[in-house]
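Take a look at this one chain, the form predicted alone, written out in structure tokens.
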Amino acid sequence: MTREDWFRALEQRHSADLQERFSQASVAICGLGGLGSNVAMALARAGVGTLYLIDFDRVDISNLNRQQYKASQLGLYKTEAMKQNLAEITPYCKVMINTVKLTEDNLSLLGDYEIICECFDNAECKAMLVNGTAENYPEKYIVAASGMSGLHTSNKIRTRKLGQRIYLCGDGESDVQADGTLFAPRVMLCAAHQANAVLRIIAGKFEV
């Protein structure tokens, strides 16, 4: 498969104009767990040109029930493992990685990326990223997530627009501490909402 073959196939599915938008876009994915690993897969398959993957953690056996890693990758940094997996599936997506913990002090790492996906599993980190990005980079779009735990109905997972450039995906209610469980289907549903929101933003289709 050549680069031309790949993009021709994408254009047949998406149209040449829309695929050009996707190809020129750059997205930062902050956190590569159940949300981020699935978001990365979806955006790469759609032909988004550049993905910037940020995480400091390693692949653990407890991740395999809902995250896009393989048993053979146990112990690898998630950034490196995800870059490997994306290269096998979509070799012409430009994947940049940074194995670092994102904090208030290094949000400048996001400066070059137009859309930020918040995919953390910690409430304080989520708030830090959303609030810090909105304050320091008001021109950027933020796609965040809240509420995807348990075996609650899938129909509660949705996408909401909060302000001009902040999107929130999930049911907004379920809490992993209360439910004690995370299952692949609901986590992947929430990640799919995030990825779809990103593609809609790139396409110029905004929620009301």
Second form
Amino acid sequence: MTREDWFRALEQRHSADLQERFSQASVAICGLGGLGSNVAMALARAGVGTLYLIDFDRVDISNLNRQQYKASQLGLYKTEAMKQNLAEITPYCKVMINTVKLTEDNLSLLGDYEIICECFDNAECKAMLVNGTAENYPEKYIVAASGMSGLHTSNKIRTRKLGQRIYLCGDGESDVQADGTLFAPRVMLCAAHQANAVLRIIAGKFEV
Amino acid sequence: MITVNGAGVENAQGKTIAEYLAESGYDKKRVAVERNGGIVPKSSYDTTILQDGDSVEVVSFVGGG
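Now show me the form predicted in complex with the partner chain, since the one above was the form predicted alone.
Below: every chain and molecule of the assembly, starting with the one above.
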């Protein structure tokens, strides 16, 4: 599959105009667990031009129930494992990786990216990223997730907006500490909401 | 009247965001607060006073991902 083959196939499906928007887009994905690994796959398949993947952690056996890694990748950094997996799907997505823990002190790493996906698992880290990005970069779009644990109904997962540029996906209430665990389908549903919100923003469709 | 998460709230007028969050049982480390369309910086929670007509949205993040 040449670069030309890949983009021609995408243009046939998405239209040349929309695919041009996707190809020009740069999206940062903060956290590569159940949310981030699925968001990355969906955006790469849609032909988003550049993905910036940030995570400090390694692939663990406890991740395989919902995250897009393989047994053969146990022990690898998630950034490197996801870069491999995306390259196997399409070698024509530009994937930048940074194996680092995002904190209040290094949010400037996100400076070049117009759309930021919050894909952490820890509630305080989620709040830190949303607040820190909104305060320091009010022009950016933030697509965050909260509430996708347990075996609750699929239909509670939704996308809503906070202000003009923050999108919140999830049911807003199911907490992994109360539910005990996360299951692939509900995490993937929430990640799919995030990825769809990103594509809609790129397409200029800002309503939810 | 002040509206919080879509519902009218009595007795919030004149309180700071920090006071309102504490009295309502929110964990300040897990929330994002929008007031009249803009995110309130965390550093302003102690000095932002809720006023009549304010529309506030408090999001309390839960764990999992």
